[in-house]
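Consider the single chain below, provided in structure tokens and representing the form predicted on its own.
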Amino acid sequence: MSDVDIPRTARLAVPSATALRRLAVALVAVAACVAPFQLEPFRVFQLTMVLVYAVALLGLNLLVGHAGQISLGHGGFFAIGAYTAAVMLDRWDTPHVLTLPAAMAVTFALGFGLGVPALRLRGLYLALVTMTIAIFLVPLLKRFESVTGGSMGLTLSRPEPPSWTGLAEDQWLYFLALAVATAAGLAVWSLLRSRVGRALHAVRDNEIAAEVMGVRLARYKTLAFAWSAMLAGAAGAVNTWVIAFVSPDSFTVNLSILLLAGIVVGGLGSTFGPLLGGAFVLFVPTLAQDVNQAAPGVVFGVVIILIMYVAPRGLAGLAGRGGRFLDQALRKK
């Protein structure tokens, strides 16, 4: 029997791009749940930090990739969230779980406040203004030594796993970070699929056209800053749980630059961009240090250039091209 004689309903169904994407998400979810039981504690710690950075990059992706605003100050919001949690743990002996909403509330308010004066700025001018947050925050934290611990920082306790879970400390911290990252990812996904997401995309693509269509630019640009800062603050709080130590020198302007590089390399406006960017932020600087301890910045820069040359739309865009190639190959069969 020839291929022409085979009824269409009897032919092998070719999975669509949507089905392949759902399959990829399911595989990632399964791997995320299994990983801490298969890896050694140090690798589990590394994956936990990838999730922490992914939460911060979710916020930065919302602002840069979907709202079209540039920020070089998200390392500052990360630090504010970390210190909010640290001060609550150190001074008031607050339960760890309560420091997360507190850090989110503080950074949301600060992000909203920054969004108001930033309404008149765009492009490099906006980037320079936001970068001042990361620049002056470090000496400010050192100045208030009685609260922040100054240059010596604060040493804290980690959240202990409940006995009923049977988990080790590193596994418990991993699942806490995974829960926060999952909740943040679902919240951003829902937001972007709503009318708010369409308004943000309209502002990104053409502000004048968006305003003509009735989009209130001031409202959505300010809220984008606030939401983005809130997620960076949430990441900072979880970072405090994992590291159990905060110091001003851990939150220099280099962190803000690294986060922006991470989301660009991961893929602006993409679903998996923050996760891939989180892996980039954690692993690439370490690898650059191992390759050349005298000039790790040179190695780091070369890696970024190579990635951008091979994948102009980021690692997520490269993965997307691979998925489309696979989809076309399956359909030809």
The other form holds:
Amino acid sequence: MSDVDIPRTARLAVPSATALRRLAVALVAVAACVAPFQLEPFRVFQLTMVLVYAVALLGLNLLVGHAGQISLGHGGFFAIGAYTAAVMLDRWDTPHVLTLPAAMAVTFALGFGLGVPALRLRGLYLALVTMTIAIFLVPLLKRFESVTGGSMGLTLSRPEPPSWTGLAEDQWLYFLALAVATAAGLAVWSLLRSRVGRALHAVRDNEIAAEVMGVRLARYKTLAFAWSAMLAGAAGAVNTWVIAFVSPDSFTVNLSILLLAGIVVGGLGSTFGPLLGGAFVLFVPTLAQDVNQAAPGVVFGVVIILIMYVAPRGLAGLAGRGGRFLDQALRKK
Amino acid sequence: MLEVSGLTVRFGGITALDHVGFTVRPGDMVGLIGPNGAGKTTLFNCLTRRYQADEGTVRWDGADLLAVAPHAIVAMGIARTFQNLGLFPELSVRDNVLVGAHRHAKAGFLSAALRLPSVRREEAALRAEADALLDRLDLAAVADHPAAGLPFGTLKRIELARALAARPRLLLLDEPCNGLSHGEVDEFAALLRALREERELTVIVVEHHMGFVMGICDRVVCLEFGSKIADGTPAEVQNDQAVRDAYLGAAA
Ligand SMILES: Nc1ncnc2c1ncn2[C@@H]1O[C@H](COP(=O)(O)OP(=O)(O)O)[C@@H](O)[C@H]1O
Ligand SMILES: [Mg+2]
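Could you switch over to the form predicted together with the partner chain, since the one displayed so far is the form predicted on its own?
To see the whole picture, the full complex is given below, headed by that same chain.
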């Protein structure tokens, strides 16, 4: 390029950081709408599952990243959401859409109930108590065979794409998951940018000062737990639509641990952490299995350690750093 | 009107407050002094219900303050700052101040998640008020900065702004000049005097900086080992033999 002296004002205007962020969001939105028409069905299914996990991680992020509590039981709420939908489909042939609010109501109520003891506990104690939810659930599901189908689980129908859409089944499922994820994402985004979000952050950063300013600690902690459980339950219901099968062994304690690892890796307290974490939850365990059949756990662990070493604030933090770097590079020019 | 009487707080063997009593009239600026460990912060902690009083009563405008839940103290019109800062480090300066206005808003989880028009209106009003307060306290330039990492003097001002956002009638300041330079102390005194007029505040201020206390307060209460040893005008307390002994003893 020639080095002609261009007057400063004539140079390309450098986009501001917010403009860059908006552009990124718009690009993601367009890609999300185009993707199911460009990819083969199996890839579409994988993206659908990333969205399902992202919804669960939105909930976990609300609790862990924003309210400063911990849960090793979110796999349990995911399972309860999944089974609520499954039992409704199996027993009463309920239309699929109705199973979503039902799963949310059930997990909200359970989350609220369990959030009350969680008030008195912190850190490791809370982690242990929430983990027992996940531990007890599997034998419980096996025990009540007449309703849950026991170890064999339940096989169900998938929501069928309305004919006017002209979509294939995998594409329709993808758009359902996308709609739920978008709605959940917007709701959480709005929540966090309000008085409620500030109160949660205040509780996380300094409980005593938060209370002095009038924040009711008990109320905010329990409701954060309930909302968080409700989002995991919503994810579980959509999971049932997509997989059309539930069995106790899909929801072991491992799922809870995987979800927690997912949000930490994705980026605690960040806007896009749940989405990145969803990708992690879906792809990394399979990847680990492919790399080393004998000990996938080792590979999985090494991947987590590597990511946390390179990006202590998670993948979203890394992306943010990249964005800022780009921004500065553009400005210097 | 604040009426403290017979207030006693014990921690195991220590009596942090021993039958302390005094009254504060509306509009007063009262200095609370005493050597380290005298029980000044403990007194604030009782007034804001962080600590349980073992004996005694606290009445605020006739209401029994010791029966109020900790989160409801601010709704009684009482706000405080902390001796060792109690900010929310990851929140922006503006958001710190907005938490101070928590009790003046209503948005709940559902209405906030749905971004109802009422929530948006409320939020806009809160922001306007917070920004006015930030302007008043010379904090507008750092409004979007996270609280962590700002200079100590600025943090103290942010904490004051947060307390004021609650629109208190009674303001409790715990060592607001601690860590400020000489010039900053004078500036702060002028600011506090002006704020008290503008906002019709009643103030109790714990401070070791005697020039500040004697210059700004209408009345001074002195504690030593949990007991009140003096209560009067700045001049009276300054010349009080027990107070002189307490400070000489502490200095020795
Ligand atoms: N939470 C607590 N547990 C035990 N002792 C405490 C506690 N808070 C304060 N104290 C004791 O009470 C006394 C008064 O402390 P404090 O009110 O902080 O004094 P000041 O603010 O006047 O320096 C000290 O002896 C202190 O050690
Ligand atoms: Mg003190």
